[in-house]
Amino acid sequence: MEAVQTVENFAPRVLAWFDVHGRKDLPWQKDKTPYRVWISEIMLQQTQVTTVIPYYEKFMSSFPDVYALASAKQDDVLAHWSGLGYYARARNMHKAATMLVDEFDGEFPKTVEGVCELPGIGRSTASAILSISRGVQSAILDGNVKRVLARFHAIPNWPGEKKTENRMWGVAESYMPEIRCGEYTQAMMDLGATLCTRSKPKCHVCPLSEDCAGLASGEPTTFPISKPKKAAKPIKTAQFVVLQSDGKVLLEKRPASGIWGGLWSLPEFAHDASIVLEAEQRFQCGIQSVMALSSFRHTFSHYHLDIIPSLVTVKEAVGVHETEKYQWFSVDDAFTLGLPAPVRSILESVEKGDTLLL
């Protein structure tokens, strides 16, 4: 990759556009403390703004500052995250809050390097937190900014390559102005999110179109170059059992690490296991009825999971002894817990059906 030639007046044009068209009324743009910006930045990773807003508002209502978050139980934090996915983000956030309270008196470090020491925070997120909340001159390189820069300079390499990414960091830093750093950071995010989009960029109203090499090529959506294709994702299959008795369901606490770490889930059986035999053996309970529910596919980053759910009614709940791993919950109480999205979907479909859960 050849050296990228930067363009004069890049930042002023971006800021002038932001002054007129930028987003300024999002919940996390009010009272821009490091804590509030941090929560928004973590939630916005892999998640659309419209999805994040209600989660953010509820989260901030329950955990208005780092002390409230640090003192909360992880189950409560995960419950507020239920449905957002990528639950390691919430676990790391809780750990980071504890570190901030225990080691930094509740204050964020003043440098990007210092903020990067916190769990779940990388260079770009740390820069966003400090530039937006404190005006620190530190560039970001999130997905939106990568797309803007890769397209503007028609960079002929996949930005995920380390060598290419390092050069793009250099470009991002060269454009970072000395003043209005926080506004510029927000402007670059907005530019990528609202104009320089993946499939239908609005080049005719972009403040950078005059010098955009991607637009000049005639095929701006070619950039950024796509990640080289991998082999098709593997497919796994599992049975999820809604074990119910006396209007309650049995939930299983997932291990702290791994998929859905720390969340409450439904008991999971091998795809070829006999539900009756497995349930009676595992839980020492008499099965009264078994009802097959609609199967569906849930996709993770590395594989597809085909879920075969069943509704199993047992004669008495007393045969299943509650432990830290297994506990009975009313349906209403279950919905207040941290649940994986497919588990929540299964329980919602059961609740709406003609079952004992009504």
Contents of the next structure:
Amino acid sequence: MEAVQTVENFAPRVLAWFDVHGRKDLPWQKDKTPYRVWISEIMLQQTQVTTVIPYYEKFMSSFPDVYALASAKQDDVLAHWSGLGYYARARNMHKAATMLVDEFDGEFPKTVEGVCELPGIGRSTASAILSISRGVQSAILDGNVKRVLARFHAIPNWPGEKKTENRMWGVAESYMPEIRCGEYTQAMMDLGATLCTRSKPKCHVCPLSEDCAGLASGEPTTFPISKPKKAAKPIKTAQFVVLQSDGKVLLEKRPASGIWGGLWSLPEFAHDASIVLEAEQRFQCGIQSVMALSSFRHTFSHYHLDIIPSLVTVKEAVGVHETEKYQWFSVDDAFTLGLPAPVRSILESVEKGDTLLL
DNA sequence: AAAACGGGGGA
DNA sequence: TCCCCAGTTTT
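Same protein, different state: after the form predicted alone, show the form predicted together with the DNA.
To see the whole picture, the full complex is given below, headed by that same chain.
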């Protein structure tokens, strides 16, 4: 037995389902002019159907056509948008209306490329408008369609990846039928919004369930796979001490490998260590004063380091012997060495005298 | 708390 | 070309 010829059967099944279960009496489905469909698509990008309906009705009665919208005050347009969010889209829409009137003679462009020239309209929205209002054979790829296709093919990649998205565009176009284009677009949106939902999809009544790879996998909701999370970086904390004596600061040479390998850094203390106790113990010297410097976060590729720097002055450098590992430098000389960026920054603040408190 | 959403705009 | 953003809902 041959596998089901999906490309042949996909759209007919979706359309047959739509004929029975699809929504056909929404306000923007009455008089499907490009203008009315356009406004609905922009509103629906960000809000559920039930919320959009009253906004749409009011918007249409105030701005019944592109000329009314183009000649409206931006404030008035924004007032009609108030509560929908993403106000840049209202501004884009208003701008697009003036462009349509001034440059397109009030007529919507006939091609996807042309419609995409308008601000706020990209490939998917352009295809939605043209297929629904004019029957143009051009596929959409909004969140609903991405979910349906990702499940149907058990696509193992995140749709946010350009490569994956491009492949999905190819699939979407390949399923776009030659006839009933507008209804097919509507049907795919309805399928995603009412059946193939993010959680608890109603696979048992889905017209595509028979050869849905996502369902076959047993875990359809794992598709589309979610954004790869960049393993929340651990946060480490350390105290960095600028030990200062006689105008010089003590630097510590880092081991050749690992973080900041071979660079000159500042002595580090555990975040909960007492500066005074720790410094006297490690360096056998009398502390004269301790001043806090501003704490800040340094981020590595794999963790955050919260740095708590302080400026510690000692009476004499006695007890702090210079070794391979520890050496005294004037701040000016220190700047000529290889220093980790945060250490350089701490020394700069010391040089400027940016201490916080005694 | 984090991801999703569709397109714009800056790196 | 890639990445981040807006502003709200959903998970």
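Because the structure is predicted, anything quoted here is derived from the model rather than measured. Residue numbers count along the first chain shown, from 1. Whichever C-alpha set is largest while still superposing within 1.5 Å between the two forms counts as the rigid core.
A72 is not among the residues whose C-alpha shifts by 2 Å or more between the two forms once the rigid core is aligned; its shift stays under 2 Å. After superposition on the rigid core, the Cα atom of A256 is displaced by 2 Å or more between the two forms. Q288: CA moves 2 Å or more between the two forms after rigid-core fitting.
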